[in-house]
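Presented as structure tokens, the chain that follows is alone, the form predicted on its own.
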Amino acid sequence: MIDSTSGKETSATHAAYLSLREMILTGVLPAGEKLKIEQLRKLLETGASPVREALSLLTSDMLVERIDQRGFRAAPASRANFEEILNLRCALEDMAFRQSIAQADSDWEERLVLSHHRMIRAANKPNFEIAHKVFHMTLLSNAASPMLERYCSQLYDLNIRYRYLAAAAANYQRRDISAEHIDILNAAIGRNADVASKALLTHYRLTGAYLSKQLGDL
């Protein structure tokens, strides 16, 4: 017999991870922030239940702590912090990246030009961060290591809440980050490994170094 409470629970618990997911990467809900239950399930429309239990999972992702045996806040931001996030992620996507292309075939490639395409179709667009990262993680998803590849993915969420705190800066976007891309594409489809990782550091690195100034008074 089939609990059909038990599945309206868990889907109410997934629909507030995603959500309070998405506030905290944005940062809709500030670092830092006290993460107070009852406000919270207001704010969702939904029980305290599965605001309790989305803040839990969202502990594991590193996006929430716990301060006290029943608090939570949103995880500090620091710049100590981003510049640790930025070197594991050079190291581990490096990884990644050499692996997927020692491993290259007609169908990964395929993967990433289609990738590659949707990103600049979704351009200015509410659906664009999510395929920036389809095309990021396709890149690494030839690698053959799912531990390596979620801890990548992991990382590029974590450093997505620092490019939302500096993306309002005005000379944020002065980069032509499209022809970036665009080299590391070619680089991989052209199964280069060391111009390959090349650009996608530099990528990653330019970008850090800009928010890491961004961030020097956090």
The other form holds:
Protein chains: 2
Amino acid sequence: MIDSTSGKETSATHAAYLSLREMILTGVLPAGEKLKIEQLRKLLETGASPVREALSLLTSDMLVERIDQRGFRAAPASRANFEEILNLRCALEDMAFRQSIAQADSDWEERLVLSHHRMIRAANKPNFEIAHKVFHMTLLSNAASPMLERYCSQLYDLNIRYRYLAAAAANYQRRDISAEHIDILNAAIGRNADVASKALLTHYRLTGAYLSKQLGDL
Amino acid sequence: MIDSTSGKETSATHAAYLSLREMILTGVLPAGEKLKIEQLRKLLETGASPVREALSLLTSDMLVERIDQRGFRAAPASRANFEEILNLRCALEDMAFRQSIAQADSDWEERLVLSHHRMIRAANKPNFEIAHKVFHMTLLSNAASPMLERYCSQLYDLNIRYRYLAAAAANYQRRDISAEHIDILNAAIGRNADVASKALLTHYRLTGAYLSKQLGDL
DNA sequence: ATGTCAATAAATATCGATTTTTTATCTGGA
DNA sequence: TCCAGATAAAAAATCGATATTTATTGACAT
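Shown: the form predicted on its own; wanted: the form predicted in complex with another copy of the chain:
Then the entire complex follows, led off by the chain already shown.
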């Protein structure tokens, strides 16, 4: 097949992976929902094989569950799961952040300042969301522990899912989140692990408490 | 296809998944090796689709890496990776074990005693290996944190891989491992988190040091 | 009404062939 | 000799069709 109009950058599988991931994270595909191949195939306008493979891949991110011989479903959501994510996230990010600080160097500091700058300068909501994740992952990026970073990234995304879940009932929270970010940044650059880690965890726990309230039942 | 001789219990994909997993863990498929579909298809006597899907699934376990458009390879092994696994394992199991102990009840204690009994009674090597993992996972099973347990299980398996890698040069270690297991069991039942956790981590670190020596270069 | 069993419908899993992409090989010119 | 570009071989990705399994429905006996 020759397609001169759109230079398709990636494989059909990868495209399906990204789309499905987005749809699950934002709740377009609701938690716990059965994911039927045929249905997704039509929705994404692609073949069954890429859909199937994308779903298998999403298993790694704990966004999709697979039951042998009876297909796939979006990972279920529950208050217990939300709290588990929050707790794990705090424990693992604490570990990663402290390791990052322990090995702090000027290169890392510069990457921190840069990612923070890009975050506060982000023009629109989607850009901010991306930059926000980049900033937080940069905080952990100096731990020299790729698997730990992968776990943290995974948990970050799983948490985002609950943000969208809570967003339905969203009324605004009165918190200066930019100030919290600056505190984290400064403590990191100051290389004070205890203060920095405390600022980071407070940042997460405050968001967690807010989300928990919004979630109501579940 | 009608096959009256062998009641095939599972799907081709699941069978392929188990075989490939085993082959990667034991080093039959060496770390870093390119995993060609056609080659594995013939080896496992199955179709390309099940192989492909099994490999995608193994991505979750961090046993296989996938690079878009250029296939799969067995996850590489390195000293750094080995040490990262050891450290993460100690941190995460410490957390899970302490949570388990904090919520200790007689049901858990009985499951501990039982799994320990089955381990020391295991008739042969493969049975012991399985029972050993069950015992260790049981230690963590009372944490009520499925994701944390999943991480620990994953890391346990990744560590086994290095055991096989080291086994090539294996000369025997002079350690009373059964005694270490009993210490862990007793401390857990005694609900003394500090002692129990220390016993567990020592158990891992001793094995880690031994393996590290065996690994030599890498 | 209720539970079981067969028949049907729906969905998953798998196969075999084709297309696309990557990798290896070859050739001619600087 | 060595590098660029073309060509051939190999492998990955994808498609469309078929086989298998699971889920649903409805008739029938209890």
